[in-house]
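Just one chain is shown here, as structure tokens, and it is the form predicted on its own.
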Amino acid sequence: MMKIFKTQRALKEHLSSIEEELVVGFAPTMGSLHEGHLSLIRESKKRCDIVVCSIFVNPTQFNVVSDFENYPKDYFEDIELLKSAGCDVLFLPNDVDEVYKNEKKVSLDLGNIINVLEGEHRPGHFDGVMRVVKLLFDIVQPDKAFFGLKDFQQFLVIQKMAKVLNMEIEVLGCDIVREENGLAMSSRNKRLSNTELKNALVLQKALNHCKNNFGKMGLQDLQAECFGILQKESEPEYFEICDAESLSPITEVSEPQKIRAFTATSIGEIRLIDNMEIV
């Protein structure tokens, strides 16, 4: 039976008295869970003996006041969504001071990757995420982390983070989960209407355009080529080519690399993010 807790001090005590030997595995989340999310929590399962997931939807890592405002909230839902995963823990904090109540603010300098894509269309969103996620860390105290490539970024500015604060903690990247059409899910498509919905699917058509013809074009023009694709469904911020590993822009193909396109587009009034791998 899955096991609730608010604060800090609860949570901690609880996972003291778990065998040390055993292994912790954890997937920090914003709730309004989906399978996307629910595949962390079956991987952990997988992987580790405890598995502990925490719902906080946080405050310092949304650079819009109304989409902190509005992202969707049904912890009820989540709850049992989470039981049905085999779920063995929940973190769901009472309010926002119970988690920075004891935060001891670092400074980390992560280079390029906290200032490209993402970093420099949401300025200090990076700062707000590795705050949180630090601060989770330091409560939980996980073996393991699960994080899910939809947000490769997140994904690498963690993984750089523990290593640079030399944290025991092992941060692993999972597989996007897709509808059947091929839409990444998230949080924010439950505030899609049916016609966004359909639109929405010009991220993969423009992701799917870049594999297919990567290669047989230039760059330039295979990137220009896919910020034109988007533009004909949304309202396109960037369409990028670049290394998986340093998320620097592609601009000669060299061997072995790995290649990864990302693109973040609005749809409406909702704005939506994805990746793929392309080499």
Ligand code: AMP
The other form holds:
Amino acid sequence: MMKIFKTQRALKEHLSSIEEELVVGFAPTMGSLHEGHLSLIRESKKRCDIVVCSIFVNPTQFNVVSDFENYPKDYFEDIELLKSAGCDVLFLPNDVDEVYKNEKKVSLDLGNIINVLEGEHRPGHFDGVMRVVKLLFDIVQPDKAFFGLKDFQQFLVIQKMAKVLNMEIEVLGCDIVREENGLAMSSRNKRLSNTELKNALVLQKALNHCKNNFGKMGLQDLQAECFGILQKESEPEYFEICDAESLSPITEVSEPQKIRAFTATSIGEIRLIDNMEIV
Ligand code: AMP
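Right, the form predicted on its own is done, so what does the form predicted in complex with the named molecule look like?
All chains and molecules follow, beginning with the one already shown.
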């Protein structure tokens, strides 16, 4: 039976009754769950004894108010999905204050990785993400935390935050779950019309083009071609080819180096992000 807690206090009380040697896994979410989220729960189930999930639409990470207001919130279905995936504990706070009320703010400088890509295009976004994840980590105190590589930069930011704050939490990244046609699953896809859903395939098209042509042409030309592909069906913000650790755009390829491509583009009103391992 999955237990649901609405207050920090009740959740902490329950978690403190769990035996020390049991491994607690945690996956924070903003609800409107799909297979991408459930893959985190399943991975946590494989590696941990107790699986904790949270559903909280965090206002401080939205830099556009309408995006926050329109964020889908259908928790009834979410609860059923979590039960079926084997989640043991759900933290479902009723309001924002329930999460933020005891916040002790820390200022963190994680360097380049929070200033590029999403950090550059969504000012304040990662400050909000770090605030809420730190609060949730302090409440849940998990041994392992599971994040999707769909938000690759967020995964790196949280991994670094946990390290800098000496939190004893292993931050693990889980593969991107895609629809059969390649579209990365996202709660925002629910807001796309049928035509927009077709147009959204352009992200996958651009990323595949990058992977298939990497090394066969100059990097700037390749980046421009991928941006051009995005422009045909959407309004791109960026298409960047970056070092997968520092997230700095690469200017030349040196061995050994892991490289990933990152993109953000809008289909109508909806802003989508995706990324792909290139080498
Ligand atoms: P969100 O509810 O969008 O904040 O996402 C909660 C967690 O689910 C984050 O760690 C995301 O990276 C992860 N996630 C969302 N979509 C996917 C996906 N398509 N594949 C894998 N992980 C995902």
